[in-house]
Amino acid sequence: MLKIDYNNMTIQTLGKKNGIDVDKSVKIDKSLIENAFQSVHSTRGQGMQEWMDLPYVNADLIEQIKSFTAPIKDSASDFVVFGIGGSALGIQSVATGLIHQRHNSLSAKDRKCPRLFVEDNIDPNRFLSLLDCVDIDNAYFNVITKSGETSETLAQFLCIYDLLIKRLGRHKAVQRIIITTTIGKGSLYKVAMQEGFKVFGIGQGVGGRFSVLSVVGLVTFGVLGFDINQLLLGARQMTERCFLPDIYQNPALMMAYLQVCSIKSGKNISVFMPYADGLKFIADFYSQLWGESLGKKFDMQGNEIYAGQTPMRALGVTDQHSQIQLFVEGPFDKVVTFLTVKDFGVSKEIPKIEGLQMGDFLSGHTLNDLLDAERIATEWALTKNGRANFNVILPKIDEYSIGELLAYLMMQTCFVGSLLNINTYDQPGVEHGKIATFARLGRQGYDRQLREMEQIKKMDKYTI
């Protein structure tokens, strides 16, 4: 079971100046906490909180996914995901944790599933280099966009479908494309119906950054041979913990509350630091959740509040040699979340080599011991210097634990939004960029925005 150690957030370890008197604060803010909990609980599974029901997905859908993906898993050389933001980060965070660390570099006979490519950028060099790597004759492409209108994803789709048609013919090309989108919405869905692509539907109330446990993630996880049932079981059991009304039993509610207390005390940066290379993309997943959900200009009553806490990625032990100096001795504006794995499932002993006068203190230990010692040392250094930090502890890296972790992070984000009295699910700042892109590319209906952009460009005189 996933556990949270938040001792290093408290007055007992950080002192009065930097720590939180948890019991006293919880009593003072009892009404705030209860109202936030009830606000989330009363609309569970409704509207844009439909994602909360994803761990309880119908067994028939699971079987449908397994039936569809099994032949691809057994026969395809490559599986490519075209998506951006929530359509990519959740998949990457789970996949990198559960497949071989060098999966795509293994020989075909040593791989148990296709190579995975998650293409979440449209840099032309990156796209063309992808074509140099994948076996087009034996690859499948999962095109994911909830709106069916995401410019980057549509561009990738058009490029690859054109190539497939020329290479395989239209009939076979259709069989290599999977469309994951909202049923009945957007131009991509219309094209899918026209061409006859396989379509998986995303729920109306499942936003991109909360969609990893929907078909957005499950189709890819099926192709990779992951145990989808265990992934959803972990998420389901964590979800139940996160709906316990007692804050001391509810990990997401407690940590959401302590993060809000930290924000109010000026800690406006949230560092997420996994101590496992396979979980490094969890930090990216968290960053999108935290940034898009909580960075809001207005509260629910329309008052300007400019809310949010800036997410920051770090990786242990890599960033002990780059960013930790800032975390330990820089401004008191950060909360560090450590992500710890108790059992890696493998171990490597550090040998003693005869005649070498070095590293005697390392010999006899394992790489696991060294990694754990460095994490504990970093926690100690932060805590000694009054820096807020807490530890999310996974027993091991498997489908069940990853499911727990995903559910915890999403529920924590949801509770923070409620405590801050903001709309956790809209993203007007993101939409501004999408609209401006449409205008720049000459899409019909965006003439006014194009004129505004051109007017600003005319005033651009500060260029060196």
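Rigid core here is just the name for the largest C-alpha set that superposes within 1.5 Å across the two forms. Numbering follows the first chain given and starts at 1. Being a predicted model, the structure only gives us computed values, none of them experimental. Compared with the form predicted in complex with a further copy of the same chain:
- Once both forms are fitted on their core, a CA shift of 2 Å or more is seen for Gly445 between the two forms.
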Given for the second form:
Number of protein chains: 2
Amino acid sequence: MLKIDYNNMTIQTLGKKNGIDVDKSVKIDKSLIENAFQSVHSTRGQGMQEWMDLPYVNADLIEQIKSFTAPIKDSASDFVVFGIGGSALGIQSVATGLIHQRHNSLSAKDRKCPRLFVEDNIDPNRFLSLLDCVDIDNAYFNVITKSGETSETLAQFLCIYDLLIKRLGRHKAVQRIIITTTIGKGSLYKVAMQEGFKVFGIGQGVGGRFSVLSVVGLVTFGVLGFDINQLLLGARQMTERCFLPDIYQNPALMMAYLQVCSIKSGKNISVFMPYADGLKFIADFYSQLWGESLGKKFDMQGNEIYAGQTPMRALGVTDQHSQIQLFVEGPFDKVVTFLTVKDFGVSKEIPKIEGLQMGDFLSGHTLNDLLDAERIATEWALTKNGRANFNVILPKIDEYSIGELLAYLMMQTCFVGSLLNINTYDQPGVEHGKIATFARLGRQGYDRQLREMEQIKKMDKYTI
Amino acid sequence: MLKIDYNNMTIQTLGKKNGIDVDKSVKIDKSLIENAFQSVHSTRGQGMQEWMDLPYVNADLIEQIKSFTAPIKDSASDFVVFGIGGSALGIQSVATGLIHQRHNSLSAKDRKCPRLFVEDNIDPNRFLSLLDCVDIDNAYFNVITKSGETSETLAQFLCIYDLLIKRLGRHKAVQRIIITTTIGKGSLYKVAMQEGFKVFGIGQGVGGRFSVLSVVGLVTFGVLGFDINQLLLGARQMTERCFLPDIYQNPALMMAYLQVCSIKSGKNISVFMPYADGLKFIADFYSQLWGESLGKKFDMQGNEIYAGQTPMRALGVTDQHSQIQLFVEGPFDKVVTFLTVKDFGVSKEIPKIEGLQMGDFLSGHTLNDLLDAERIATEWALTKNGRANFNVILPKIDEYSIGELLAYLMMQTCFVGSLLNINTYDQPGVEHGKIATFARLGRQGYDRQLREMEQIKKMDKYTI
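Give me the form predicted in complex with a further copy of the same chain now, not the form predicted alone.
What follows is the whole complex; the chain from before opens it.
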């Protein structure tokens, strides 16, 4: 079972100046915590909280996904996801954790499923390089956009569908494209109906950043041969723990509360640092959840509050040689979440080589030991220097544990939003840029916006 | 020539509340700026500023690197770098920018040089997965550690040398390993002398995070066939610009000063956001420079100041769908550095597909246009909402431009350190963790430390 050790947030280890007196604070903020919990609990599964029900999906959908994806798993050379933000990060997080670390470099026989490409950018070099290495005759493309209107994803779709038509003819091209979008909404859905693409529908109350356990993630996980039932079982068990009313039993509620205490004491940065290479995209997944859900100008009553805590991605042990100096000696403006794996399932011993006078303290240990010692040492160095940190401990990297982890991270975000009295589920700040993009591209109806943009005058003297 | 547009840092575009009155501030802080500049200038190339002379390296060294690397370039299947922090990030930044975006997926004929693996972690899964895909009979290993004592790198070295010896015999194994370290220092150097490895020496005054233009980077760049002369030429030209005494002519000094103004007004986060997939590791390079150089407990007089600004990696357009909501609506605690590429050298048109009612505003434009429009729109959205940002503009992604960029980033960091009156070049905060790691691994002489670590008592009630 996933566990969370938050000793290093408390006055008992950090001292009075930097630690939280957990028991006292919980008592003082009793009604704040209860209200935040009730506000989430009373609308569980409703409206934009529909995502909370995803782990409880009926067996039919899973069977449908399995039977659709099995032939792709067995026959396709490549599986390409076109999506961005919530349509990419959840897939990357889970997939990178569970596939071989050099999956795309293995032979088809060793992989036992297609190569995976998650294309979440429109850089022309990157797109063209994809075409250089994908076997277009044996590839499938999963186009994911909840709104059916995401510019980047539509652009990628147009490029690839055009290419497939030219190569295979329209009839065969249609078979190679999967559309994952909201049923009945957006131009991509209309086009899918017209052309006859396979469509998977995303629920209305499932926002992109909370969609990993919907068809957004599950279709790709099916293609990669993951155990979807275990993934959802882990998420279900964690969801139940996160609806326990006692904060001392509820990991998401407790950590949400302690993060809010930290924000209030000036810690405006939340570092997420997995000690496992395969889980590095979980830090990206967390960053979107945290940044987009909590970065809000207004509270629920419309008061300007400019809320938010900035997520920072890090990777152990790699970033010890880049960021730990700052974490240990810089401003007291961070909370560090460590993500630890108890059992990697494999290990590699560091050998002793005859006649070499070096690394005696290393030889005989495993790389696992070294990784673990460094993580413990880093935790200790931070704590000794009064820096708040806590540890999310996964028993191993498998479907069940990752399911628990995803559910924990989403529930925690949702409780923080409730404690901060903001709308966790909208992203009004993104609209400015979308509209300005349309204006720059000359889309009809955006002339006024273009004129407004052109009014900003830049001075040559401020360019070097 | 690389240009920097900092209009969006000024009161003229951001307004009085959020913008800097550049001309007035520069006048007020005239002596602060002059002193900081002089302090760097008067010791140019000396002590830990030896790295500033790297772009002026003599032609002999370049020829030596070229003649050593040419046969590896032409014959090896794989080139593996074992290094961490400054021994990895510079290499990744430059290499990922200049090689094909799916270099390792191309055929040997298309690549024209070995596959590249930069291994900057000790995760056992990752290490074993490397062995699954590297062609050990045709691979070279570049082991990089300035001190010759980095635990992670020594562990990797021991694992691979042991494997090579078993596979090829000791004599042939020796030929496959290159050591890049400080001449005459550390146990790796001693072992290299004893075994007969090829050694490249790092200068004493070249810290890891400032070492990319030394042999630390150049050997790998030679193997990949980059134009080292152009890389160093770009760096030289930028270095000269960064030693111009007039702040309005000196990009590194001006941006260092404006960053320090931002830190003083509460902006404790520095976002680095390239709009080019190939340059994403430049954000990691910047993060180490910024975090490790500027995150300091003491100033030069030994006063406790807990200085530092936290670097945050982002990627355009990808992170628009993850972080822009927070950047636009969250706290006013950030400066965003955009990195823009004028000419990608390639382009991809977004086609119009007959009979499809979608994306009309996209068709006919290129992916380049879309990327550019989104970057401009994001800049505009931030500026409109009073968020400080500036734009580093590369004419294209080639050796010359990347040379300019690296020199600019290093010089900027160095001027910020001088303006903050801290030691830019040390990292005392990293020592705690190193010592604690030795203690955990049972290294001789660290018993006291181990006992100290064991004294921290964790309470079960604070684990959920």
